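In structure tokens, one chain follows: the form predicted on its own.
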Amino acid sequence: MITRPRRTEAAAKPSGRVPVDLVATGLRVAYERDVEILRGVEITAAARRISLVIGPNGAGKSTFLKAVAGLAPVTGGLVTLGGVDITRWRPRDLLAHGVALVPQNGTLFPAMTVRENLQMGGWLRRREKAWLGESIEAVVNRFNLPRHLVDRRAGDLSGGQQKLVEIMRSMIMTPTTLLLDEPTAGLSPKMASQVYEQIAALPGDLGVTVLLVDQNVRSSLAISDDVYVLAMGLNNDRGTARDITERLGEITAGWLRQGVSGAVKS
């Protein structure tokens, strides 16, 4: 069982940014005019907390995260960060504003070293060599990455190590908000546990607001604070992690009654 580190108000962001709420209001997404994937979703990722989005297959979970990240066609509603409207912003503008995404599919450059991949995380400030070197050093130390791996080809790392490097790369620009899409998909239970432990520590250690989409429901509930349940592109339920954990059987039974499916992984 993964336990959540105790979070204190003393934790500070090295970037100097102040963590704020990310709020989706009435969010709608349609890849084709007459086929809506999201139909007015309402989710608040509270500052310095882990907000988890779960639901059956086809609920719109990953689409929601892509919409927030500027990668899906938003047709209605708003996404705000600390009251600033960031709806339809480009990913690079979101990153400059403190919002970083780690997508489900691997995005490392396998022929490049881990260090070179981490350098790509600071692309917007790539000309600031001293800053970039310091940021990489800080991230390597924060995630306790073994030194002998830093100059190894990323493609030679295990799946779990690669996912951790992806998360590390997303932290180079010291974001206030981190979007994670299925971060342990395809990993062994041991490696998944290591990834969850790193995610669980982010709000307390760095003050990062985490918005997490995950199919490993029981494991992700163990590190989360707030939970939103989607089904068929709509809000289906919400509550604290403890509340949703206690009602998980009832919730998944409801998915079956609605004619949708989705495995609950431990």
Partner chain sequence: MRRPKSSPKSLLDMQTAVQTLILGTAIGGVYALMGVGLNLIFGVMRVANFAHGALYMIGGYAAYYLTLATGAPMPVAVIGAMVVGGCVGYFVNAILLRPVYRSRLERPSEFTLIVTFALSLMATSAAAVFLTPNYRKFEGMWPDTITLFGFVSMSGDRAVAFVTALILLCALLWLVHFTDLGRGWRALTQNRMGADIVGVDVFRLANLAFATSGALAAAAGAVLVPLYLAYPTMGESVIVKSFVIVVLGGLGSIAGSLVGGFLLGWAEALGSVYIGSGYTDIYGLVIMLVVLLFLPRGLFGISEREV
The other form holds:
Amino acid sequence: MITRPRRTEAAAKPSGRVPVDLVATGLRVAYERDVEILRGVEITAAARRISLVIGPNGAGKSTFLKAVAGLAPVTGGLVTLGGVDITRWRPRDLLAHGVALVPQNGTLFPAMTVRENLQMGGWLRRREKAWLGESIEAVVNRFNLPRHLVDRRAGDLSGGQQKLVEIMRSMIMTPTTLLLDEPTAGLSPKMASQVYEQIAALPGDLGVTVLLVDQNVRSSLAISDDVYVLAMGLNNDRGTARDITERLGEITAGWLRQGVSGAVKS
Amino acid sequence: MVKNIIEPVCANRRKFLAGTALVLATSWSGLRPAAAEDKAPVVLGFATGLSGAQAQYGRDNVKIGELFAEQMNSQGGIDGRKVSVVSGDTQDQPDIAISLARRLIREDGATALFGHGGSGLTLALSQALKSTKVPLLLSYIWGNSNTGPSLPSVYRIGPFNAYVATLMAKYLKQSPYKNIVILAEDTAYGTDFAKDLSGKVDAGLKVETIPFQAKIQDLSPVLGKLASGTQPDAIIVAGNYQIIYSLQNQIPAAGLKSQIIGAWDYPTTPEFWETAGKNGVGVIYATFTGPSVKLTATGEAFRASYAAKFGRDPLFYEYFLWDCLNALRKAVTDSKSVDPAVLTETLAKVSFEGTTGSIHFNQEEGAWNQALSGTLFMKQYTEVKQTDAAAKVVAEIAP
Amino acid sequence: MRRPKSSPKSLLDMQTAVQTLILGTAIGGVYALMGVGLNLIFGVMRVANFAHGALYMIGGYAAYYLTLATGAPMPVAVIGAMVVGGCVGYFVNAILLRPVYRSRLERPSEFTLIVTFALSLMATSAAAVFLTPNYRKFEGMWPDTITLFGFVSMSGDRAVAFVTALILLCALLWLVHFTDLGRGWRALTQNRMGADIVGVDVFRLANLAFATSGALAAAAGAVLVPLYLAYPTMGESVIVKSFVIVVLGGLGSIAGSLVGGFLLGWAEALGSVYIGSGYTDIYGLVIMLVVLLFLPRGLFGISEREV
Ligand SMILES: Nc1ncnc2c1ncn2[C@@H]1O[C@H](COP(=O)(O)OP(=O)(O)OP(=O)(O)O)[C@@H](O)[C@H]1O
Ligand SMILES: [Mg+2]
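Could you switch over to the form predicted in complex with the partner chain, since the one displayed so far is the form predicted on its own?
Below is the whole assembly, all chains and molecules, this chain first.
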């Protein structure tokens, strides 16, 4: 049964959080009339697991994450979180229910310091200054961010460093469901593997459900549980990580044949 | 007119006579059943600023037009024609003024237009309407170039820059001021006035013109510089917008002790004392109302009916507007026509009793289609909230 | 004046220059106040608020009628005007601009432009009709002429306007840099999507930005009534100047607008004294063009990331 509860900030508090499934059924998105980018996508991010979405450029992977996060215009279908209809909720209300997004493109505040950026991650709990300070300390330590970077302007960081800070900021948001769009794009191999380690630990350590979109297919498959393949706005394939890893050559060859255009005139 | 139409037709005398008879017959039979309301009406058109900085004047003008129409209609109209008023807002913008005036003429059938607005705007309007030949009667627009042989349909009753400047130069000659600054706004009014006045003052006087943008709010840096040089004895303020009301305060605040002289009688407008406060005391201004101006019977009647409607006496330029309305009345009754070209021609020859004396239009270089009248009074406020009537007459300059 | 007759000419020239700069500074303070308010809205919402001049006008009239009706002293009138301006700003955004936040408009900035532009025209005509186009004034706190350093003469009210502007500018800087609200505004200014995903309530913060900006514009209008008078079209000249300041200082930069305001004040004062008194409005535009030629983002323009 689907219910529509009041959207409150209180729900962001970790107390009483239970891991739940995030389910998208028949999800459709169109930025412009008659041009559907997603044409009925079915994806389930099972609770406390890492679900990976892969597909060629322009398949609609980022659009799918944005649609779930309330940043893309949903024209049909349903998104539920533990049975609650969360379709077309604003990012702010989703965050209050533990759903956080790290988009593909830069979303840091360039003129703020790294510390201020991390503080912004705790916007919904901004009155709890002590908690916020501790969380920032903890995240900086966990991700081994060089100390001297903390008080630099975010805009002055390298692309890879910025990406890392974005992921760190999403940790401060204390999500129960984390949507990650290409978290290691632009990171050095060493940094990337560190980030994958952190992501892999999320379900176990913090009970976080992860929905991951990645081009770095081999590394991400290694940490994932379930895999979905998207092509041209539709489900193309699905399976367990082991299953997809075995058939990977065949799947990517199919992408090349299809071309890369994601938009289809209906 | 009639002759022009017939001439090509009449090959010989007999045909001409027959034609004449025919024309007479048709016009006579056309005229006979015409009662007052069947004649083409007299429509007074007011294209004035109703929303901008000068909206109050614009609205008062329209009300005076309505007062005139009421009076005429209660006396059976002008030449048996009903009189009505049409008006619209120029928003102080020439292009809007022009399209509005065209609409008033084409759709509302305006017989004549009565101008009130900036000199520049009115000039653009006059030029755009030239081909329509619809008379444009100006009562309170001071630009020199607003009338002239190239604008045959434009007539003016009341003072204008060159006229006022001539009289004011005479005043300055007899005044104690030797070193004078003219603060002139950059409109046709301010620029012309400053040029006329500096061209007419005596060689012994030092006159400097300081131009400023008409709608500026602050002149303090310029005034400050003036104060740190040799202070002028007098500052003549020739502007129309908000700044002239602020200057009573901005001039002394800049450290200037100069005598303020208003180039027109803005100190008699209702907001003067509210805006000038105690700094309004001592201000000298030029006006055309004074104790020695005698109203004619027409003028007295206007004053009385105006006072009944507005609860105060008319401002001096409102007498000129009334004269303009009467000029049109005279032209319509003299010519028995509302044809624009006929009226334009007739106006050049009308002569009638105006509010302050007899009025006819001159056609001479520098004062074309211009009814010259008025003695310049230089008045000075001697105490706070003084009225125009109570102000001290410093000088009386006859033309 | 009181200056000794023996002052050499170069000293007089120096004094004129200093005096012009001081007067330019006094004028620039209030310009800056108008500029930062407009830029706050621009940064937070990415829209140009054409009703900014109308809020300035509303502030002027609010202060005028408050003094007229209650005889309140000027500080009370200014605070009252700020409350009125703040409420008007708040409701303009919360009610008239609501569709921008509640539905996916095709072109939100064009919608806002049209609404605020129409609003400013309406406010100006409404003022002309209901309040008459007459020029209004109330007595300022300090109508006397004061003399600084023995040679700079100005109205005490001008000093009052300047000090009020400085206090409000400091208050705004504090708000923007040291409070959570300010952090949210800055976040919205720097990265709209970033602000979205961390849960910033765009609608609420935009309402508060509009209210703050409205209050500042109203304060500017109110403190200037004793100097420049209140009348329906009073906002028209300042709106142009405000836009010049915003572009000069850099879109979205509060500090930039602050500097831009003073630069405009100096440019106008120095230009009208040393170049020509008849072109005051042009000097600001020239400075703006020169700055844009070398710094296309304005003096302090932050790098804009399209989201
Ligand atoms: N804001 C937008 N407006 C219109 N079309 C868009 C918008 N964002 C994305 N699209 C289109 O939607 C399609 C899918 O884009 P999307 O970013 O979801 O692809 P993707 O699978 O994430 O690709 P990549 O692997 O390159 O990141 C593309 O054709 C793109 O042009
Ligand atoms: Mg993508």
